[in-house]
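In structure tokens, one chain follows: the form predicted alone.
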Amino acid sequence: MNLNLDTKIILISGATGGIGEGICQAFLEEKAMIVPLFRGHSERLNPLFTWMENHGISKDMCQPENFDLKDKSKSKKLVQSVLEKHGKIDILVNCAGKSMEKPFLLHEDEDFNEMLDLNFTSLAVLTREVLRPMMKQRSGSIINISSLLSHRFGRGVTAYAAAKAGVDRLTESLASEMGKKGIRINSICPGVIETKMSNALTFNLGDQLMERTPLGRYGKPEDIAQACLFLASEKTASFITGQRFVVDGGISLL
């Protein structure tokens, strides 16, 4: 199905994560030209860059903006700079993000202000710049990666929940402020997803976790970038905006 994505420019922070990659080959493989995120080394790009080379993909398709999140007062900077290069964003994905999973009683102030930061505050912010071009532009859509722990269960990760759950409701937030400015605004909530930000959770909890899961196995990134695909297209989502879409599994039935 042609999705309409391939004139698109799409930003995409916490492109080096297993699910960021996941999101980043999926806007390629509909032709769209994206800018991934990435902070430190370039090398860091070197896996999606062979995977584009084995699918004949053109690396003048990825044009990666090296940016720290915690770096907030450059994320104004960034946007112009993406602005600049390309003359749009049509698409935001917030993906990135840090788990943490720690009894409430053990966090030290420390723990609360990188859960907040690294997955709401820095995502805010870099929201809010992205916007001003959007609002000029009449159009948008806004994708956050949010989490199942949002919502539901979240023993041991309570700052994580916690802030996940402040993405998902400025997510509902900012859907009815920017709907009239013709920007769409969505959040994908994944429940246990095969990457290395959970491999100890399956560690130590893969069979009770499988027991649970209708579909009985774990999601891939290709099932949250499908998604991701699906709220990203005018032609599959033009009139869904302010949802927490949940790809779990059916976990959260349980």
Given for the second form:
Amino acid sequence: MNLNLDTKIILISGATGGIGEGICQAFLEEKAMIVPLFRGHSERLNPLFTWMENHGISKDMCQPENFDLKDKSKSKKLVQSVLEKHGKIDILVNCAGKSMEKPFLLHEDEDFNEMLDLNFTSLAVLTREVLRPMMKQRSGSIINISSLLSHRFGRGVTAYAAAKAGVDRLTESLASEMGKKGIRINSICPGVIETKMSNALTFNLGDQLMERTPLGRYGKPEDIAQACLFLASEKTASFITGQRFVVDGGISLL
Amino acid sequence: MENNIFIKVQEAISDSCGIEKEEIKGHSSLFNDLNIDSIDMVDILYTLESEYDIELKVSDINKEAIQELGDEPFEIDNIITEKGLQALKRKIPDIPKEGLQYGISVHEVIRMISVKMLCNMVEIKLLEKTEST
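And the form predicted together with its partner chain, for comparison with the form predicted alone?
Shown next: the complete complex, the earlier chain at its head.
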């Protein structure tokens, strides 16, 4: 099925993480041009460039920007720079995030700040800056990568879960504000996905969690990436906004 | 120059809200007469910011009055003080005076913004930009 994403410009934060990289690959396979955000050394994007080479995708389709999401005051400049280079931003995927496993009573003040800053505030600021040109275009799709922990489970990850709950509520509230400007906003709540970020969790729990998951396996980055394509495309999701999509193999049914 | 700004503001409002340009007069209140909402306002300001390479904030409307008051409070618990109201009358001659009664909030003043006042905000920002270069 042609998702009509081949002329689109996709801005992706957290592009060097496991899920982020999967999302980059999925959009590239749809012939979209991606602008992945990375922090620090550009070598972090080497696995993606190698994958592109192996799949015969031109390097030109990936136009990375070195940007630290914590530098919120520079978000406006980043968006301006992307607009100058590429003329528009059709889709924003907010995939950057960081979890913290720690009992609530051991959280330091700065832990709360860090969790909120990385998972919520920086996402909100980047979204605000991207929305301005999207409003002019009268179109756009924003996909926030949230977490199953935003509304289920969450023992030992309280601050992270609360920040992700904020992302879901932001998604819902913003969608009702932006609908009349032709902009759709949705969130995806992944369950356990096989990435470096979830390695510790899956290692600690062994096969217990997998056995309890109705679909009998952990998720893969491409499971999230495909949900992302679905929500990004006007062909498949033009009437969907303000929704929370759980992609968890059914574990939240327990 | 002034007329040119008015035309651009008129275009920005028309494009953002689908209102016929002829209906957009200098004295039209954006929120009350033209029925725009705060999202439209962000859209209009972004268009003008891009057009003139300036930064506009709705709160700029009170800026000069606040500056004039110095250490005196402009508002207490979001209600504009008597001195704040006087300063607004002096600094924003186009604001409808009958609306500036004690008890109004900062938000209500923002809702009084007219097309002409928006043009003035752009003009002031352009002057500031020229002076700083």
